[in-house]
Structure formats: C-alpha cells, structure tokens
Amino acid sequence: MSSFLDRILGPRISIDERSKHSLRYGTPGFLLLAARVLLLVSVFLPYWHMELQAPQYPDGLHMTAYMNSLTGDVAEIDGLNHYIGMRSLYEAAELERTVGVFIMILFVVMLELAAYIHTRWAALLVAPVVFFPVVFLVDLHLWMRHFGLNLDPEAPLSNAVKPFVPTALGKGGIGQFVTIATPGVGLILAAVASVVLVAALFFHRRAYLPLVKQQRLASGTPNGC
C-alpha cells in the first residue's frame, strides 16, 4: 500500500532542496494557489448576462446568471418568451444551479490536493477545472438550443414564430426582439484560472519529471511522470 502511493504521490523534496531550488518548486504550488483563490472567488461573482432590447423596453430588460441563481428581469423576460412558446428560464440548468457551488469547492479541494501529488497524476486532478470554463458555455448552448427549438405549438404567437437557437455569446434574436450575451466576470475568472493551471502543469512537469525519472530508475520501473 505504500509502494503504491509513494507511485501516486511520487518524490518528496527536503526542505533544503526546496530552499536551494525554491524558485523551482515553489511556482507549481504558487499557481495552483492563485487557481483556487481565482475560483473561489468567482463562485461569488456573475457568470453570464443577457441583455434583451426591444421597441417597448427603452433601457432593456436584464438578466444575470450566478452559479446558483438568476436575477434581474427574468419575469418579464419570460413573460414575453411565453407568448412564443419558450419555456421559463427559472427551469434551465436546475441541477446546474443546485450543484454548482458544491462542484467549485470541489474543484477548490482537488486542485489542493494536486499541489501534493509530483506525478503524472496531478494533472487527472487539474484537467477537470482547466475544462470548466468551456463546459459551461457548452451547456448553457445546449439548454439555449432545447429551449429555442422545442416552443410550445399552443402559444399564442407560435404561428408567428418557427424554432430558433439562441446565442450563448454575442448578438442575436428574433423578429423585432435582439439580445446580447456576454461571460459574467465570474466566468472571466475561471477562464484565466484555466490558463494559469495550464502553466502550473507546465512547471509541475519541469520541476518533478526529473526526480521521478530518477526514482523510477533507482527501483528499476520503467520511467514516467
């Protein structure tokens, strides 16, 4: 058992390596620090925004996405989505909503524990988070598409309307409606977080490839990280 998690885990640098070379093995860990803080606070902050103008709404109608809630004129939006048949936004990504907060601690806790982790497997851990901030756009399309092209045929203006796919990002709509999505600062950060974990893979890699090509070759297994 522990032969098999010293593999998992891989070498274990003495404090006067780490102080020699601190510069070395010091910025894997920074980064992933500086990963979850952006994460962290991202939970916090605005994902995504929609803005719908049209003729009788002068200053527009406004929605915000969080991680766990809507807010802003999501009423009125669906008020008029009703009369061509969409479904209420409150009813998109509800498992989504529930979980998400629940996901980035986890992310948060994973990318602690590849900060320990000097192999290979670290990034089995990172991989996850670097991916989120497209996942997210992903499935925010595939709801705005469910939504968009299965409208209720008994709305009163579904003669008027035929299916559509609205936009995830950037300027769309339909008849004489237009909206304007656009990533939340929230989504930002998590974006940045991913090209920052990239880095961290990166100096992981530089730092401790080399000291598991040595143990590896000092139990004569085959090398690898």
Given for the second form:
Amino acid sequence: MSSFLDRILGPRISIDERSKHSLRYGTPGFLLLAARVLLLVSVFLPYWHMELQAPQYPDGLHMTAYMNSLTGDVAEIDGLNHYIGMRSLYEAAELERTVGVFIMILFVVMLELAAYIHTRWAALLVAPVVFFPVVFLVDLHLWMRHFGLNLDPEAPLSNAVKPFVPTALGKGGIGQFVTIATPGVGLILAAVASVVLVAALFFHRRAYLPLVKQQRLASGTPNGC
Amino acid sequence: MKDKRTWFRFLPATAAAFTLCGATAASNAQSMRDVETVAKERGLTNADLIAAAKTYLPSGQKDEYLMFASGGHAGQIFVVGLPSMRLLRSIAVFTPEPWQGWGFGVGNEILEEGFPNGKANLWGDTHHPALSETNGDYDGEFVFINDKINARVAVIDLRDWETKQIVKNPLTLSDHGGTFVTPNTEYIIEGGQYAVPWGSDYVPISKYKEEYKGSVTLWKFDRKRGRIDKDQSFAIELPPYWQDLSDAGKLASDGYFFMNSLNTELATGGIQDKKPPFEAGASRNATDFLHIIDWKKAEQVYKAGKTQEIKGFPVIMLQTALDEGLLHVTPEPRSPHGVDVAPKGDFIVVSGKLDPHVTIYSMEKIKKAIASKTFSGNDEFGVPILDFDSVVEARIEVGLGPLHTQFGPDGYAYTSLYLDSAVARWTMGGPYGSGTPEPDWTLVHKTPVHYNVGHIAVAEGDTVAPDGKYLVALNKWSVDRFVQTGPLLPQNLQLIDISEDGTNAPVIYDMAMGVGEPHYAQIVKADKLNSWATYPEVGWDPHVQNIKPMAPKKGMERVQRNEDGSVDIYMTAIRSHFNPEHVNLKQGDTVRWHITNTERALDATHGFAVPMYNITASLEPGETVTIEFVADTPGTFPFYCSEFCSALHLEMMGYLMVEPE
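Next, report the structure of the form predicted in complex with the partner chain; the form predicted on its own has already been given.
Every component of the complex follows; first up is the chain already shown.
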C-alpha cells in the first residue's frame, strides 16, 4: 500500500538537494501557490457582466454574475424578458451557483495536493483547474442557448421575437436593446491561473521527470509510473 | 452570432469613430454667425441672447435651484426649476389631483383630516410655503403650506414629495399668516387673519370687538415622525386686528416672531348699509401694529399650563400673554404685507402698501425698548405699544405699493413694488453696509416687472445665508406678455438676474403660470434635497414611510373574502399586467383593494383607474396603496393602468365584475 502511495507521490527531495536547486524545485510549487491565490481571490470577484443598452435606460441595465450569485438589475431584466417569454434568470445555473464556491475550494485543495505529487499524476489534479474558465464559458453559453431557444410561446411578444441565442461574450442585440457581455475580473484571474498552471506543469515536469526516470532505472520496474 | 474576437477588436475603433463624429458635428453646425442669423430672424437683441444663454438648459442638464411656489386657490404646491423656469411638477395638497392619484381613493384619509367639522372641503387656498430649517437654513427635508380659506396646515415629506398630514385649526377659519417656521422647525407658525369668533361659531358682527378673536397658532413639529404633534401645540389669543404675514426671528432675534396686522381700526364693513366698506374702514389709521411675540417664553407659559381649553385646544389668553410679557406691538405703516427678518436676525423690514417706504426696525432697539418699557401707550386691549421712534433703525423711500422684502448675500435687499410694477434693490446698513458699493440704507435700482408684482423670492433669500443670484417676481397680472389664452390670463413669474452689483438686475425669463396663482415661493439649492428616485423597497407605504406588512407580493396575489363579509384584494402591478385580472365582487361588498407596484425601474409608474367608482391611483415604483370602497354599483367595469407604462400599456387592464344582489 505504502509503495503504491510512494509511486504516486514520486521521488522525494532532500533538503540539501532542494536548497542546492531551489529555483528548479521551487518554481512549480510557487506557481501552483500563485494559481491557488488567483482562484481564491477570483471567488470574491465578478465572473461575468452583461450590459443592456436602450434609449429609455440612459445608464443601461447591468447584470453581474459571481461564482455564487447574480446581482444588478436582474429583476428589471427579468421583467423585460417576460415579454419575450424568457424564464427568470434566477432559474439559470442554479446548481452551478450553489456548488461553485465548493468546487473552487476543491480546486484549491487539488492544487495543494498537486504540489506534493512529483509524478505525472499531478497533471491529473491540475488539468480540471486549467480547463475551468473554458468550462465556465461553455456552461454559460449553453444556459443562454437553452434560455434563448426555449421561449414561452404564450408570451406577449412571442409573435415578434423568434427564439435566439444570446451572446455569452461580445455584442448582441434583442429588440431595442444592445447587449454587451464581458468577462469579469474573476474570470480573467481564473484564466491567468490556467496559464500559470500550464507553466507550473512545464516546470514540474522539468524538475521531477529526471528524478522519476532515475528512480525507475534504480528499482528496475519498467512499468513504474 | 458575431465572432467575439472581431467585436473586441472593433470596440476601440468604434469608440474613436464616435468621438470624432461628435466633434465634427459640433464644430460644423454652430458658429457665432449662425447665432446671429437666428437672432436676426427672430428679432432678438444681445440682451435677449444673454438672457437665453443664462437660462437655457440643454436636454439632460439640470436646474441648480428648485422653487417651491404656493398654488393659490389651486390648493397645491408648484415646483419650478431655476434658472430654466420649467414647471417640474405640482404637489397635490388640499385639492384632489388625478395625475398624482390624490383624493380618488388614495390620500382621502389625509384630506379628511382637514375637513372643517367633518364637512368635505376639496380645495384650498395655499399662500406661503415654508421649507423646514436647521439653524435658520433650509434643510430640504419637509415643506409646509397653509390653506387660507379654512385655516389648515399641511406637511409634505420631501423624500417622496407627498402630503403626509393636514391639520385643521380648531379656532379660526382663515390663516393668511402661515406658514413660517422657527429656526430649527420647532414650531410652524400659523397666524389667523380675518377675525372670527372662536371656532367660527355664530356671533353677530355687532359684537365684533368683544367676541371676534385674533390668534396665532404654534404647531409643534415632530421631525422624527414627520408630523405635526397636535398634543404639543398651542395658540395665543390676539386682538381682532386681522393678523397677517409673519416671520420667525433668527440669530439676533431668535425666540421671537413678528406679525403684521391690517385692521387695527376694528372695521366691520357694511357697504350695503352705506357704512364704510372694509377697504376704507380698515385703512383709516395711518399705522397698523407690528406684533412682536416671544415664542420661547410663550412655550414656557404653555408648558406651565397657563392656558385655557377652547374648542379642545390650549390657548394662552390675551390677558395671560400680557401678564407674562409675551406680546408687544409697535406702529407700522398701514395696510402692510410683508414682515421680513434680515439674514442675521438683527433687522425686521416692514412695508405698508399705502406708504412708499420700507421701515426697518432694529431688534436690538426692540429688546431695549421692551426692557426699559419705552411705551408710547397701550392699545384698547391693553397691549403695550413700543415707541415707534425708539425701535426704528431706518426708513427708505423705495416706491409705490411696497409689499415684500427678500435679501441677498451681499447687503442688498429687494422689495416688491406692487403699484410701480417693479422690484427695488436697496442697501442695508449696520453689519451689512460694507457688502455694497453704495451708501447704507439707499435705493439703488428699480427693475420693471410685468405686472403688479406680489411676493418676490430670492434664492434662499429668507434664510440666515441667502444665495442671491436669482430673484423671481411673482406677478399677479401678465396683461400683454403672452399669447391670448382667453379672458383668464396666466400669472407671470419673472426671473431676474441679481448676480451683479448696482443697477444691473435684468429680467431674463418670463414663465407663464397657467395652473394656479402662486403667492409666496421659496428657492432652495437643489442639492439640499434627498429625494427618493423610487420607493426604497417594494411594498412601501408612503403614509408611514415604511414597508406595509400586508403589502401584496408577487406570487401572493388573491381575492380574499373575509368572515365579516368584507373583501381584501391583493394585487400586484408590473409592466404590463395587473394580477389578478378578474375581480369578482357582489353588490354591497366592502372592499379593501391593496395594490403594489413591484417595479424597481426609475419612472416605471403605473396608474390604477376604475370607472364609475371615481377611483384613480398613481403607483410609483415600490409603492403599495389601499383603496377602500363599497361596491354599490353592479356591472362590468374594465379597470386599467392610467399611466402609459410600456408598449403593452393598453393591454394592462382587467375586469371588475360586480354581481347584482
């Protein structure tokens, strides 16, 4: 059992060795830490903005999505959306908003663990976090698509407005409204974290792959990980 | 769907293009030559162009000042922006007003508070608005107004600009001398005018001197509750002299207030019996009496219980007032209109219509005269008369028919001249003397106005810190100023630029006021107000300025038939529907119709109007109202939103069906 764990954790580095090559061994750990910080900070920041511009709203209508909440003029936008038969935005991504923060905590724990694992298994822990911003946007797009294509046919303006897919990023339009969707600082931080994590994996591989190979040769187990 | 990357690349370019377009458009179209062309075509002089430039507000720009003007016998308050002189809105007070849904199901209980002896009186004659003050300066929280015809005072909350309370004076039926506030709005002063027996009971006019009463009422204001506290209010009996306008002292005169009087002759008219009419009888004496009342002392006398209950209201009787030294009078030019306290509280300016002077009294001298009992005698009611020469500081001849005085920040004072149709600018002396280049106590300039000016209002011109800048002459006649609108002509409110010294004080705008006759107005810096743009929360009851616990909420709409047979309707309104849309009642049902406007958007007001039942309400975003009525008329009644709210506004309706018995 312990040998299984050892195989996953990979070669350990002595304190002497670490201090001799502090840059080599420190870099992946530091980058993983940086990614953790970025993700943690992002939880408190907006992930996504949508602005609706129309003549009768000189300041526009604004909606902001956080990891766990939807804020801004949501009630007003819902009120307008009812004309075209769109469901309340509060009904969108309920599960995602409920578990979002826990997922982020899980991500942080995974990255914490990844820092202790010196084999390719670390990549398995890091990969979901790397893809997270993309998954976020895809999820957002799917919700928009789902809401936009499933309009209530009994709605007041259903004759005038055909089902449509609101834009998840960039400029769109519906009726007299111009919609502008932009990523929030939180999402940008998460994206930066993804880049940092890819770099972390690169330096991780550079630091530990030679050691893993050495260990494999020494133990003579060709199938070792 | 557009490629998002393309769009991101385009954004800065679009922004730049937009800016460029804007710049070119501006530089293309307009040059001073174009201005000259337009001016020539329209026959405008340079002075006209300057006046236009000083007053014109491009779309979207906002006024610097708000003028709260009484509405005269319209019974409302009118709010005008300065310098644009645009009528921004009216505030319904004593008169039902359908646009604001005032008195057609909503606000009825407040209007009813003011019904004299419970008898419906559905109009008012508003004269003198008073903005609430802190340390003698407007604080923008409340505005009060009197109703001269029935002696009532109303309280308007300037968070939502709605009337919150109307109190009926139990002692008298006319209160031209209201409303004026003490420097911290401790009291709202309501002076009676035409003397009547207490409570307006029947007494033959032959007993005028004995039974007809003058009075002044001090309404205690409870700022926290935003209401007049009737239980802490009291009145003072005065001789039946037709007390008129008043003004509260401040700073040097803090603790006092001043009132004019018209009829110290005790004339009782009788033109039909060939007796002198009031206009002659009440103007016989060369002087009337300026009343000087120590309200802080009066408050102590009231608190000590030295009052008499009259018509259920505590009154400090005239004899008590004299015994306690609360009341002094001093001669003033006859038939006076305004009594106006200077910014530092040190001078009191009075003008009598039939005397071309303004008379300036010194508070210091008044106090001295009171202390040393420098009396020239007592009037026939025993009121001590302060010797005129001992209390007067200056007299200035300003012109014919001087009425009201307001103050600038720099030592200038302004007096309206009714007969001259002009506004006089004159200099004050004493501590104000150094503010003006001209010598003290002299007439500097007269600006002609059109025509027959009554009150004038200077920006914050009756506070401890006048702003000057603008003066509005509230002219009674407009004669030839506007295109003919039939034989009833609008009033003419003229804006005068008083920002420069000396003889330069031109009229720069004429505003036709065709909805009422403003008497007095106060002009407050707009940023002193903290108005709500929408009600703070959905389900707001403006009457208590809090959430109504049983306000209808989304998802809770219903028609509820109670055990006692009454019906509660819980309805919500949002663009573009009411819920419920079908309301079934039985003839004779007592109905409480609760409606919440659940909107949060600025300006998303809904109306609620029911035919045949004389119901119309204005529901501003967040507001909840309750309308009570008896469904006495059977039939089918389409109710609808009466405020154009949305593209599907016409569809925002429902059916009230009242089944016959």
